[in-house]
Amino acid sequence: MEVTINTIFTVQGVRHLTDSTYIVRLDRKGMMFVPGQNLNIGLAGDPEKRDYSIYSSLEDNFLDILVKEVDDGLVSKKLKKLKPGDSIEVDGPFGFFTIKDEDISTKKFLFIASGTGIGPFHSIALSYPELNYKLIHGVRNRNETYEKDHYPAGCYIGCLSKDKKGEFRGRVTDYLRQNPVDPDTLCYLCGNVNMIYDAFDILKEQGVPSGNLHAEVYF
């Protein structure tokens, strides 16, 4: 697969999901990628860049990335101010947090995300609508269950630690303890490193082999 290096992409717009979380939409320019991969992005001419998972699907004629504004962030604050027509530099796509073609129609999947770690799973779920999966998403409040209506009924479980109005009250680790996982399930985890370590321990205790565990860590 061809990888772009320091290629200029045009911004179509920025769509805000919360006060601190937003989607940057870019012209796709024919880029090929595998759902689950990421892009290295920064303002044109700016040496500071960060990795963001592709949020859009294979069928979309644009590229979306899901961004969380960080208080001391050198890139996220700048991306939030982008306007249609602005230019940014993109390298990629990169990464192996992807699904094998032969597993798409034959395996059962569990996606575990915290915060904007849901990004690659959004791309995967929309790109492979035939996938047999459940997505567990750990956030604090209901307004952080980013576009949960994009997933089929019963596939998305919002685990809310500070809000009683989600599918589950508590952390993703609480959900896993209360809902043991079939050891044959392929488990993909993306988000906070501490969540991933804790979830790995729980899944291994439930008999899920290490070969079925895949992680993308957000520090």
Given for the second form:
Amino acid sequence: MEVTINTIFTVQGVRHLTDSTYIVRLDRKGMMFVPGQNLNIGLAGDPEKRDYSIYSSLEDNFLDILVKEVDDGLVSKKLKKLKPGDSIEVDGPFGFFTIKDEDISTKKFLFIASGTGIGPFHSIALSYPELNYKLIHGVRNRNETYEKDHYPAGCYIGCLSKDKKGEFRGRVTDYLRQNPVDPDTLCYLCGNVNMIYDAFDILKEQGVPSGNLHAEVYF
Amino acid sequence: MARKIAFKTLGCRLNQYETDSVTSDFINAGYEIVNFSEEADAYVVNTCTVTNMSDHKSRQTYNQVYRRNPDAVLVVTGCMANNHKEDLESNNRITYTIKNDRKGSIFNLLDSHFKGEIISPDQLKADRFGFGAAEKSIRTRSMIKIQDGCNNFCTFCIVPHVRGRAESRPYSEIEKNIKHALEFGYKEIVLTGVNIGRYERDGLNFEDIVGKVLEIPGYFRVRISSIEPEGFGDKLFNLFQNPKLTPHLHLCLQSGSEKILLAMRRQYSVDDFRIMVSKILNRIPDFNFTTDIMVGFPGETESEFRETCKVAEEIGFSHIHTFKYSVRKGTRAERMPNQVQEKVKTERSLIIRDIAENNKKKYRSSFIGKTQKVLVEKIDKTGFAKGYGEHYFPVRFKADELTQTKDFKLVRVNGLLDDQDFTVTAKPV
Ligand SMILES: Cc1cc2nc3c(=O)[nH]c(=O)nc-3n(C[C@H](O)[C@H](O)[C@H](O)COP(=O)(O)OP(=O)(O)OC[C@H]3O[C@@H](n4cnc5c(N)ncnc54)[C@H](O)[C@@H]3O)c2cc1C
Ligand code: SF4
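Coords for the form predicted in complex with its partner chain, given the form predicted alone:
Once more the chain from above appears, this time first in line as the rest of the complex follows.
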């Protein structure tokens, strides 16, 4: 697949989902990608760049990324201030956090995300509507269950650690302990390294072989 | 009188391969290649920037050259030329700074220079695969570049920033290069690149390439250089049953802690690594595994380091290249909290070194009484021949009537020397 290097993309707009989380929409410019991949992004001419998973689907004629503004963060703060028509520099797509064509219609998937780690799963779920999956999303409050209505009924399970109004009260790790996973499931985990590490341990205890575990660590 | 050129290579095998190829261009054009410590008309320093130490050594090397011979042409190339291009270009001791993708044109640049034509490095052709097979006189085994660059972006690594994006060489060119090397008389081919396991071109992956290379007719063997534990599986493991493919892999572990591997953003788990090793050992029980281990990655606790020690002992790597983590600007790990103190890194690397020594002694001792097909590198004045067997450890034996190097000799291992490297001693069969 062709990889774009230092290419200028135009911002179509920024949509705010919460006070700190937003979606940046860019022109797609015909970019080919595999759902689950990420882009390396920075303001035009700014050497500081960061990785962001593609949030939009293969069908869309734009590229979306879902970003959380990090306290004291350098790039996530700058991206939040982008305006329609602004230019940003993009490298990519990169990454191997993708699913194999032959598994799409034959396998069962479990997606486990913390925070904006839901990004690649949004792209995967919307790109492959026939996929048999469950998405477990760990956040604090219900306002962080970003666009959960985009997933078919029963596929999205919000695990809210500080809010009673969700599908599950507690952390994703609590959910996994209470709902053991069939070892044949292909498990994809994305977000914070501690969550992924703890979830790996639980899944391995439940008999999921290491070959069925895939991770994308954000920080 | 022929112009004299001297080369110095720092860092990885890929750099060495590229220097060899450039050196061959000069030999073929009638230049004289001299030792780096001797007086020359031009010095080419092929640098490395993978750690702070590599930067330091690279700088030291070109500064020394300049002090010794300020009138000579000084060419600085390699990863440092990519990572610190502006600094090097503004250093008036350096005549030319050549980025990696133009390294293959250094002969054109210098040859023109000596003919009075000054070419700007930016005018040189950018071609990451513009390297021919090395001239026979240079090495015992011929490295063949099959791939360059890396898209993995491990959080500690500067390589994707300095070697650029992954690109695989078309198989037809690889085959041509190998046939050339075989014509030169090379008996061992080493497949090399930055992340060769991720080879992908024209519908072929790394396993396909190895399979095809093994089918090339001729009396030679194939070695896989350093490889990341990803992007291959049973097909490659089965290929090791072909005696043409040497039973050795430098399989980079980096850490034996799952958590550190995640934080490093490696593409495998410790369990995946163990499974790979056991699948290979099931096929070839005396297979030689060597590895890279990084100590002192940000946040690496004592217990996580112990996990690495445990895996290093359990797998029994017969050689471990230990790196102390050092911050590389622009990488993700640069921004990670809990950087480990230098003193702790040094202690940890010494512990790994001890494990590696024990492993090495144990592994090599297990060959006593067994045969090795040694590719003879040199015969010294005392009449001893030295070279590497198929399992890739150094073997020394009495040359007797043997006079020819760069060919195979079957020997039986009879002991280990008490030297630093536990060189294996043997007798011709
Ligand atoms: C492959 C990959 C894909 C990624 N995709 C996304 C994505 O789709 N959306 C997204 O928001 N981020 C994503 N990230 C994280 C992103 O690259 C940046 O690290 C993040 O935006 C912070 O950058 P910054 O410059 O604002 O902060 P920095 O100045 O780089 O760092 C500040 C600190 O914030 C911490 N941090 C980083 N990310 C987060 C986070 N999400 N929440 C809380 N703390 C954090 C880091 O540990 C760091 O110490 C991804 C990372 C990787 C490696
Ligand atoms: S695989 Fe990781 S360590 Fe190896 S070159 Fe690529 S980024 Fe660097």
